[in-house]
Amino acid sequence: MTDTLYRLVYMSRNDITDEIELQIGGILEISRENNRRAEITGALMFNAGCFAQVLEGPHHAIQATFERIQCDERHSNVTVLLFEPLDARVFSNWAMAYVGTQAAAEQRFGHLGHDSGFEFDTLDGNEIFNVLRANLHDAEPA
């Protein structure tokens, strides 16, 4: 029998001040390793003073994950914003997508945080899914 599938989308501030580029670096390699074991899929939006996050994946993966994120000190005010179960993944190819502020992610997506409006008190959990899921569908997985 499988774990059901289930779709986390949160929102949290960030503290990331010094060498931002260095620390998402850090970030993404490490998520992207955790996440390939426990079998989690997804995409993270970075801007200066907020992360947005999708998780896919079995529950039990799911929980610990964002067990970890909220006690991350680069976290705060961690909020959940949409949390269901699903049929299928969306973000199947990716361990963990990344729209931000790095050099090629810059190049391809560094408009969807101004465009989006990715501001946290303004999206919510379906409009972060739809904006990464729209913009990340035909990029190359990482």
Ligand SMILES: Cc1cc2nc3c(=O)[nH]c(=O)nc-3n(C[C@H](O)[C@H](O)[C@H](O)COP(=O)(O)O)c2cc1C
The other form holds:
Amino acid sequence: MTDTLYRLVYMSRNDITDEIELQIGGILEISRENNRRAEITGALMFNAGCFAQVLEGPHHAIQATFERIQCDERHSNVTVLLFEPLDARVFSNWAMAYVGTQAAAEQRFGHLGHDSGFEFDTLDGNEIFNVLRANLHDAEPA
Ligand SMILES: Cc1cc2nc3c(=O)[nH]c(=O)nc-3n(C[C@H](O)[C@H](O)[C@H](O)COP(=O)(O)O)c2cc1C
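Swap state to the form predicted in complex with the ligand from the form predicted on its own:
Every chain and every other molecule in the complex is listed next, the one we just looked at coming first.
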């Protein structure tokens, strides 16, 4: 019997104070290595002081990965927006796609929040998920 797959969408506030692009490069490198091993796929976005991330995979793998992510001091206010079983992966080709640079993200995701970042109160996981999916075509290859 194959494991049921789940999708988790969360947002967090970014606490990185310097060299954000370098730090994100490091996060992506380790994430892609770990996620490939754990059969996790997904996408990460950074915009104006906030991260949004989608993780897809078996329940136990998502749980273990998300526990590590929550303890990471490079972000705070980690807020789960969606956690549900899924029929098929949407990010199947991506161990962790990175959707856009900050400038591009601000332009594309401007409608989702204000200049200071996303509005945690008004966002829902499906909206974030759809934005990440819609922008996959020009995400960096995993
Ligand atoms: C915004 C953000 C997203 C992250 N996403 C992942 C991820 O998808 N997979 C992962 O293994 N680590 C991710 N990390 C890194 C973890 O918090 C942690 O540093 C890493 O998993 C430790 O890996 P190691 O035990 O192999 O050193 C993320 C960190 C941040 C700040």
